[in-house]
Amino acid sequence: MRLRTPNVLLPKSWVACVAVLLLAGVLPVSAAKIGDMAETDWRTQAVRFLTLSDPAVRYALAGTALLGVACGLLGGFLVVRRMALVGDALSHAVLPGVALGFLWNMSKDPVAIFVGATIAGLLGTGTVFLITRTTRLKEDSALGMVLAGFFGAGLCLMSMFQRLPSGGKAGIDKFLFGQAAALGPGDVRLMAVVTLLVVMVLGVAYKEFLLVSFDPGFAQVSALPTRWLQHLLMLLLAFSVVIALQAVGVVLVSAMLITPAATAYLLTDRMHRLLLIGALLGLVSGVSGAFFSFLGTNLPTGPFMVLSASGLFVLAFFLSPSRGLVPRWWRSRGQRVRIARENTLKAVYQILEDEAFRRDSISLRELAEKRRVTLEAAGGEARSLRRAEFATLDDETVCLTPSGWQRAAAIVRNHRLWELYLTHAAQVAPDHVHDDAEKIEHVLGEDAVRQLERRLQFADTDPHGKPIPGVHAVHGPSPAARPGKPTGYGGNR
């Protein structure tokens, strides 16, 4: 990935967006939660959502948008550093901290749960680091053990607390699969603070995080505190995981960390754009997840958020201009068609060359014999040339147009120059250069051809003694169309 650092990573609009969402979360309102609403028509629900008439909708919308931005930004660094499993392990490692935070005052206090989950998450990442530094185990093995161990401990603690008189009413079980409808003003305020912190830290230390992510060796030589930057990234990641638990849940939070960033990775090759696109996709996934879960009764928000993010990834996977499956297939198909046409043009040129260019057309039968295909297939190739305006086809006679002749001469020139280059520079035997030239002739650009001509001192014959088309052969009319029908090529100069 090419590194090009902008002067400002995160525009002021992001800070403004966070501030607006923060205000939306602290407005004193009172109404039913999303999951508590009675069954109604989905159209009515859509109108209620879009008008933001319900406080639960405002809380859910603000919370999911905030966590989408935070997870999208941090997920970009996880994707480019190949640390996706770290996010998954961290999301499962915080579960014991959630349970202990609940134990603090036997209620779902956002601050207590945030502190407990953050400590548990950092303890989990510290355990992974300790295992990899003191044993022969690799990071993936350590992550797998920590993920399973901490998650199992958290499930046991939550199961114990559920048996308490107030355990079933506190809503602690919602941290497993998430429930945006349970978000309150305290939760949204905490999400806004964490998201703003993530935006500010990444904006201030963007260049340092970028260097540590792509060239840690150079970062150490440059006296950057790489270890502290790594710890700071893990701390921000722990914060983001914890604020996402209430809406997405332990099981699915890793998807919100990775999927938007992975989608952005398919859309750009610039890191600052990847982060911005990832944050935008995370925001869209959060908002759309809240919207679709609001259309029905008791529909989970977290799974809808993940499905929205996955849907965006599928679209990028198939339709991304640079890396999408459909555009790549279309470009590959176009390249195959172009190569087939150029091979046909080369065959026409060689037939005319064997006749010393005394005529300017050939028959389909001659083309079929040269290409070693059936007469029907040769007709298809001739029609392909006609569609590209490289030739005319009349009574089974193929005649190259001026553009067709110039392209045919250029392909022959590329082929024979490359054969000569291999025999001179690489000392390859002349009878071993044809197959390689068959491939390279279609990709040589004009600049590369001119360099080859200068390096070969404007040679006019290939290793087999055949003439190499010169400038007026490639850029001028065919020999049969010139006065006197000359048979020579002239020089390459």
Given for the second form:
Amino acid sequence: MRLRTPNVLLPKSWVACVAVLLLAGVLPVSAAKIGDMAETDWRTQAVRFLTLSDPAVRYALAGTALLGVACGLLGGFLVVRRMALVGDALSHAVLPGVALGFLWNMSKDPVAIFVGATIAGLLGTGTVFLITRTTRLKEDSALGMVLAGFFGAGLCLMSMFQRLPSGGKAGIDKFLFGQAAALGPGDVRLMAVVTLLVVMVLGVAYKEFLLVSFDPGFAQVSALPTRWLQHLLMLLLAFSVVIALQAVGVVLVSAMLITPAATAYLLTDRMHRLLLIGALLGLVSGVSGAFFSFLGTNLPTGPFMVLSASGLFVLAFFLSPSRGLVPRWWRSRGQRVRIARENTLKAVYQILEDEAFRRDSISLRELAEKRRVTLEAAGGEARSLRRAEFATLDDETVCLTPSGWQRAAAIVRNHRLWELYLTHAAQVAPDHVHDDAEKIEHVLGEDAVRQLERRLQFADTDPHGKPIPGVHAVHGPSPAARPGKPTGYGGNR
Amino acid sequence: MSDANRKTEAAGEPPGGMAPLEVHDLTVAYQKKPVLWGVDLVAPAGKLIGILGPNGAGKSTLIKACMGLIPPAAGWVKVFGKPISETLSRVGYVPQRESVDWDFPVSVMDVVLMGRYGKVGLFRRPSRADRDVARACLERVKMLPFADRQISNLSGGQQQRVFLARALAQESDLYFMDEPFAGVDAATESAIIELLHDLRGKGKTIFVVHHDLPTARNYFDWLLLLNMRVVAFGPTEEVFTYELLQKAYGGRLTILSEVAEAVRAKGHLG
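Form predicted in complex with the partner chain structure, per the form predicted alone context:
Every chain and every other molecule in the complex is listed next, the one we just looked at coming first.
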């Protein structure tokens, strides 16, 4: 597993989702639902969402798409720099700023809340930096304290405002778990500006951010303004967290930073692709989160967004073409089947060899004895050979086809060549080489075999005195089908 | 100090009339604990200079402070006669291999191209010419067939070659290399030393932090023995003596026996 920090985080986001879903049922969430339709079934809601007829739906859709892109892009840098927890601390630290921004003119003014939240977020990360610089505490403790401290302060402020006459109605509580349906044109405009800014800055300074993230010391020697770039990245992060707040909620916004980017890390090993895939996954999670939360009544958006993002992660974890669990299992299964067939073929070859190739078929009982398995298992092995057209199976009699014969001879050759190579070239004792050859025989390629043959000067017997099947055996018909008994290389000349 | 100056004159005036590196009274402290103390140096041009000293002697700190990566508590550094901030374009750097995350999602080519970033300039994209330079540098360290690999799929020696290719792509006049020989295979070690000799042949000055005493004598023209202060700085044959090495490494027995062996070997070779 190449992913470290985010991996630790993901289970946490799941727990948070479940907790929030439970809470959502208990807390008195005041309805700021689109169109004030309290009793609508999910089909009507789905149609309303998909036809985009309602302007509130359009705002919710645009807003969640924008925040998904911004968070997905910047999250890529957090993930590769192992700073995932910084995103977590930053997102929790903004809460007091949200409350104070709200206090500014006692309304949900997007700009005032944006400014307040950004300042609080940067103050939080600044505090973490200050603690790690001036005390012996390490970053994890500092992050944990600042995260909880700022979040606690924010909760206190918010519960105080709830008692004020205009508090609850204005929907400040939406900032905790997020409600995309509450997004207005002003919010979406701000989100568009920030997302555009993020895309533009990353487009212009991608190379600089890449180097600063990979090797800051080298970046400084390359005369890059590393300090400014770091500050700029933190500022953009704070902006993205703040615009995502209202739709995702303070509690889960860090998951929108980390999960899409972490998923992208499973799918690619190039930074620019990681950023693009992260942005796309962020967009998909955002939009689908908005959609699902829209289907029911009073469902918070954030948890559904994070569930979508986590679902995409699970998909990638199992299905990623290069590193996914399922494709890897499928590949290794194919290999196991092949190796099992080759072992059966080898057994058939050895039985025939013991009788100097006087006949060309064996009984299932002989195979079972040679392989030391039950008769049924031997039957299964024979049927597996038949499926690959390596053998025919009539009336408990196994007879190799030409291709089966060639494959069997090749495996036996590989085995014996390798044993010979180990005893000759690597000075391994003859009674030590068999087990190693049992494994290597299945993976030796034609090139390696040619090299071994040359190194061993086309020797024709293995260390145990058995003949090594030569070119004719590997590429020609079975010996029973032709006159003479050519076996080793000597017999071929 | 005067001794070092004399050596500079002996080595001949560097091109441009300025020493590649001049360090005066450099002191570096981590949280009020001095790591380097009153370091004076004037480096000759076109030399391969090994920096030797026990663990914690401040070898990495010295080169980092010379490049301005660590602010000094006192003293100054001049590179080609100017403060480092004005001459960064003439400085190349090979950091310690462990200093970066090799799981980072970049290809070998991406890393070598980073060597061009200083020349390319802020917010511009590397040109085709920059890519050609990067490719030539990869070829020089025999890593061109790996250009499209992700860097985590490389061996230690291959990773070190990639870092060297990146430094070559910087096309600098003064190089600082932090333990380039650490944890590399024998083939890479000889490839690196050949490369360093090649660079020296082109008049470049190269500082190499090194930890292996026996090979140091063969590899470097000059040696800097460091143990918080400069113990000795001069041509290898003058500095690689039992007395000076003992002074640098203190009473550490294992290292002393290593030194004794190395000096004996030197005696045998004449």
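Heads up, when I say rigid core I mean the largest set of C-alphas that superpose within 1.5 Å between the two forms. The shown structure was predicted, so the numbers you read here are calculated from the model rather than taken from an experiment. Numbering follows the first chain given and starts at 1.
Figure legend: rigid-body motion between the two forms; of the candidates E369, T132, G203, L325, the hinge maps to L325.
After fitting the larger rigid piece on its C-alpha atoms, the remaining smaller piece is found rotated by 15 degrees between the two forms. For E441, the displacement of the CA atom between the two forms, after superposition on the rigid core, amounts to 8.0 Å.
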